[in-house]
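Here's a solo chain for you in structure tokens, the form predicted on its own.
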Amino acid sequence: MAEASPQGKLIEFNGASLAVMTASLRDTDPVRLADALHMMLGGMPDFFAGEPAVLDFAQLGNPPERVDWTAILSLLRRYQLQPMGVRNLAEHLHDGARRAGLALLGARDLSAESPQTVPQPQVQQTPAPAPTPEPAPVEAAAPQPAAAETPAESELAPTLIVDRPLRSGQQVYAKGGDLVLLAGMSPGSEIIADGSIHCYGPLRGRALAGARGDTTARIFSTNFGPELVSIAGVYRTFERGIPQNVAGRGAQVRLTGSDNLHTLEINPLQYD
């Protein structure tokens, strides 16, 4: 069992179109990245199963003078991730990336979002003054209740619902919210959620909740039997088998303890 570490946030994975993973790097030091990946992925050497990836440096901050591309690419390939290009990379690092065999991509290349249209400026026209009508006697209207304020759409955490079983090698990432699996998952599949994970079928693969550090996230399963579970970087593997009190039964996984020391706790679900 490992403890959560802020290093687990140095790299973040997001899905994109064309089945290409985006790896957003906030650091280029191979040693710190290795620690972060080990904490995030539980040291599973074949976690990504050969998926292609684009390295995004938009959140890097101050870029270094040079990048050890050989060490970084070797590290990512150790987890079966295949880097194919970079974007948002400082210009003085372009030559090194090219020599490492990485394509230089624009901000829109391989983007899962549709192109943004630039709004046209609106010309405000001043209407001609209308004739003033004669005032008519009216009854005083009752004051209308103020409309309830609704939170902005961007503040609403979406829930991703998957109604088909996940096969070995498939991956699902619920960005910014919870993930609900209605039909379960097979060994060798992976699910990642920034919020909590709810699995109403067999939980057989790897489940990572609270991927952005949410220590209140939980994992719920009606048929517990995963290869790995993780919440906010605190993970546990089951090479020695699933605990008998939760094996094949309803269970929940959550973090307990203080902010400085979290413990991963797995308990049977109580239906009473």
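These numbers were taken from a predicted model, which means no experiment stands behind them. C-alpha atoms forming the largest set that superposes within 1.5 Å between two forms make up the rigid core. Residue numbers count along the first chain shown, from 1. Compared with the form predicted in complex with the partner chain:
- Once the rigid core is used as the reference frame, the Cα position of Asp214 differs between the two forms by less than 2 Å.
- For Ala58, a C-alpha deviation of 2 angstroms or more is recorded between the two forms after rigid-core alignment.
- Core-superposed comparison between the two forms: the CA of Leu89 exceeds or equals a 2 Å shift.
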The other form holds:
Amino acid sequence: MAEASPQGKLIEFNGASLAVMTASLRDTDPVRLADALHMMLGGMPDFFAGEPAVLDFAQLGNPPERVDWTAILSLLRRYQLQPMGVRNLAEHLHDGARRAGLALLGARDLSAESPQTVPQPQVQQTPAPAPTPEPAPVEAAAPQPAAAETPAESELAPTLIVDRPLRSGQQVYAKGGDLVLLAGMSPGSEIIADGSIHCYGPLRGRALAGARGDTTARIFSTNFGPELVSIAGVYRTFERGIPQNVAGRGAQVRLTGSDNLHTLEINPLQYD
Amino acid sequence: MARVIVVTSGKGGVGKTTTSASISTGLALRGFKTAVIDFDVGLRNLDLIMGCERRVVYDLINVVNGEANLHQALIKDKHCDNLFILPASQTRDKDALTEDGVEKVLKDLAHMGFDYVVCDSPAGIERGAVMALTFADDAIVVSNPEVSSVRDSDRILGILQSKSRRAIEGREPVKEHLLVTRYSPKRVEDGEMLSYKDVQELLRIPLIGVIPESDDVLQASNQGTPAIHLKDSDVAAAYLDVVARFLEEDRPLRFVTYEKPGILKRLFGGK
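Having seen the form predicted on its own, the form predicted in complex with the partner chain:
Starting with the chain above, the whole complex follows.
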């Protein structure tokens, strides 16, 4: 169908912004990295499911003389992570990274771009019957959290929306962002989000928000009855049952307290 | 194209085979050409429930492996002219089932003019169970009114969502129906058993029927007659209702409320 395009171009270049995961490496020794990955993801060789990633070396203490890129890349690919490029890498290692097929990205290349600067020729291809007002792209951008204590990573991760009920044994992970469940979840299922969790319908399995340590993440549910809730690693189980004032009702879970003494608070949601 | 119905549950002993036998019989009684396949390789039961165990020569695995053709392996039911049984193998193990093989069997059944193919799933979530549901268009999820059965049914619904062909190919999802079996209104009333409403609330799929707990089921199994054939039995009536609802006829729920026995019945006994 390439011929069908108006200019007959076989290849076209457009600016695009992608949500990419960064993998911060604090070591470059393949053996130690392999150990660490095995500890983290032991039983799940396909954990990343082909996810693209940028390797960030900002937190690497003393850069070594040379890096065994082949070993590192094959290690990451074994977990189905697809490294695309590197950033914050010491000058003398650039050549090696380039030869390994990795793009050298500047620290700023990954920040969220303003969509307005990107020309969008494709949008106009279909003749619209009436000129519709331009959607405001600026509003679509999520407001940055005012005082984020987490490292300022401003990648814009899309919200993950699940339309069907989540069943026992199923697991969903909203990487980098919020998770919205529109049909609830059953006991024995598990939801994990780096951001907040919004559950319309019964929340009955294990719900873990702020999985990468965001203490401002919250869990909302219209029908509260989970097995476990956790925010940024602070968790609570319900062996003696769900508190009466929230059981089966709208509730929110959040962290209160200061840095070293967080407590998990569960409150009823007020509707009008 | 034949419509493929899987009867599944996750948990064992909840009434999958009883249900497969009765629903396939019910569809055949309505005039549809129906096949019922036992996927429980290694622990076959369906032939006993259908009363055709002495006529088994070839089985599903023979057909999958090309050692016999469908005409040879299908056993004609003794009660209904347009019902055929494809038994499971008792001697092979469940790994003998291949996806391609099962797909071919189902395609061949469609070419033979079958309207419905009922797949009787084994318990568990392993190969046999997954093979039984892979090609399903409809799923009848059988659950007893107790928590572990409901949990397992929930698990199977998840597998249906992820492993069925319809799900993998992004087509319209498998149509799910909840069938609550071994239901005892008295025990529900006494608070010893989940009500069918509780079960439905937990699983959140449409209810196609409630089958009452009854000694008739055991009796029917022992006779090798599907329970739906029993005369004057609540179980048979409930299964006839289920088949009607499957064919999108309106039937009110029956046998779900407990009626206290009258004074005479209490004095003189009775069930």
